[in-house]
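Here we start with a single chain on its own, the form predicted on its own, put down as structure tokens.
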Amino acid sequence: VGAPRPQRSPRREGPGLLGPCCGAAPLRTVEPLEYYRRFLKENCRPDGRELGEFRATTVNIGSITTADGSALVKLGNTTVICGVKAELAAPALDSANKGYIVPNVELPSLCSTRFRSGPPGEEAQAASQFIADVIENSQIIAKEDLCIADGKLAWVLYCDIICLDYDGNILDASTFALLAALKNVQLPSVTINEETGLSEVNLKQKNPLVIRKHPVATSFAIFDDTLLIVDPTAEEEDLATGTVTVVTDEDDRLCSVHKPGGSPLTGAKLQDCISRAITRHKEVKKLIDKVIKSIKPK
């Protein structure tokens, strides 16, 4: 007779709920909105923060070492990869002075049970064009500084952003990912010889991108039509009445404001998510600074 198996001890994650052995799935003792609601009263969340508190947000630069320049964002548990690869292209006919910057945001099944294998999903595809959107409203990058040779060369860079944990907003970790990742890049000298036509690339000199504008997304849930909690978890964004995601920049500008349906907001909420949002950005551009600080003398 073998020895008696250990018995596992029930798994509790909080106020209200009960957890069950042998690995059923954690089970509450009330419908989820009326337990956030007891939390919401008291001007808490289930994980202890604050309705205005973020989680705690790292960053890690220079993660790929193949690629030009890389990024990994922590945002409590939601972790986003950021890749940047360049190559060399033509310009477009109707822009000779301008590169390109192509953002794709990837959500794999890897990162969450609610995605699946395949084609991308809406909710990537939706990610992606807030990112284009970003890139395109803040000038992160002026794309004349990725012209080589008016009509003849210039740069294409392909920002790659991967989900590798999904616990809600996505969106604000993809925008700080992609943002570390362009301050991360390097690229190599490249002329064009006027005898061969050709160009010709040093690899031994790199220059910096030239990053003109820092924008940071902050992200708000709405709960009940009226309240504001930031930085929402993906069982938050479920429970949630609407979602809406504030875009500023060091000047304070606004450079994007996305809200894909949901309760309405007030001109005062509204103003209060800038408000906020402009605080978060210094707290964001004061980390990111940091970061790149310390790895310089390497």
Contents of the next structure:
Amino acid sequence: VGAPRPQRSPRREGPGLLGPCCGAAPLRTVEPLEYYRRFLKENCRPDGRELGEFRATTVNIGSITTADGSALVKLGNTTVICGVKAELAAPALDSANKGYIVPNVELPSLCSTRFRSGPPGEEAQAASQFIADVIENSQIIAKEDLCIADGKLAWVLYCDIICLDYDGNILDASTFALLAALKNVQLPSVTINEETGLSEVNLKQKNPLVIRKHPVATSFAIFDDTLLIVDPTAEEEDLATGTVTVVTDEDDRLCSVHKPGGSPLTGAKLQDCISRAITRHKEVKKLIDKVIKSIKPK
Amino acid sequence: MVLLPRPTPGPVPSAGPSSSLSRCPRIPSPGGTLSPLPGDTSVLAGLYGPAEVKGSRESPDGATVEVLLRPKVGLPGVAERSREQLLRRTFEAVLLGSLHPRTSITVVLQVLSDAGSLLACCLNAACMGLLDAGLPLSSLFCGVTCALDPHGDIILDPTARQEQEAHAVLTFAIDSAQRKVLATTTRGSCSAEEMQRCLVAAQRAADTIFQFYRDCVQRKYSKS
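Now the other one: the form predicted in complex with its partner chain, given that the block above is the form predicted on its own.
Entire complex below, previous chain first.
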């Protein structure tokens, strides 16, 4: 039982909600599924969105000045912040020319009543694994680019993704925050002194990372085994019978199709998800390009 | 090239609602051997329930499903947790949990050897465990792994080496009722068209696996 969330005024009124004497709020509390079904029958949602519509997405780059790169992403009420910290380390012996990327997703107890403090729960661990898979599958950064001296020195990028407000669709918000933060990373140039063998960091000369691919995630909730709704809120995720997340890159290739159980879907329905994900990629790419341009007025 | 999947899980001992581990006859693996052959992927599935559930996890309108995935060596980590979540949600989708409210159903999957297509093997082992325990299910399911080799050919049930060389590896859980996709997870990147081709191949392979389930159960019940 959480505090009532501020709602955007619905553009379309819900149809025939319990008649004039009775508001919709009791139905929402007592029979949330029935409440949702009445909206979905008319192809809209209680917050005024259509079934295939994302919540308002905002992104702020460079929010944490002490990090090497950071971004804050909001999807409606869901707020996620990602900070990238770069450290120097020796590369692993079996991959001497590669650096490391270490992602971690945190769902602290402050972001929602559903999480307890303590060691990360299943959802946080599954989200961390998902982000690690997306980095690996999409090759967002070539790990060879992080190597400074073969077998001696390489960058380790710690990508900490922390949820500040949980209102569903944490995977999309996290993937977006990660991408935006990585685009913001400025690494100082490092040279190895031939005589002493020590590394010298030149903080005055900073270079951006080379981002090879732009993976963008699009999540869907499956309602009543058939209906697919985009960008589910926490309430919608709880009522849904399953979720699907599709990650695409700019070449329309699939970096991940993640459906952890739930209602069975046909191949055609999955194809619908992929098509929606491809259009979402264009929207997000446009947004991120605009933000990057706005902070570098040249 | 389309290869038929190796008939997957080896021994599946399970303790159903009315049977203990020792009394329950094992579903014999195709060769009749109970020890996993080296070089094959094998997973041992043990199923406990419906049993008593701890207070905080009790659900008034359905059974609480718990999945424990044990790696061959070491302690389960983040990767296992993420797979447990996928497996649990897959079981919840087919299990008629509302028939056993306020109970827990625990599926323990112990990896015995991993030679590729591990997740698919876990799914198959768990489904046979559920079948053997006699729990009410809305449909059966099976796991199929497809690898796309650098030429774009589909390899069904790839070995660990083929998985490493492939540019994409896709695992599907297919249900027996309408051959729909219960769960899917991918590694590497592929085009939408390639994914659909893999799905069709996986759906075709599913028929073979369901026939294998049928044969196993038939053999079990025809013995005395």
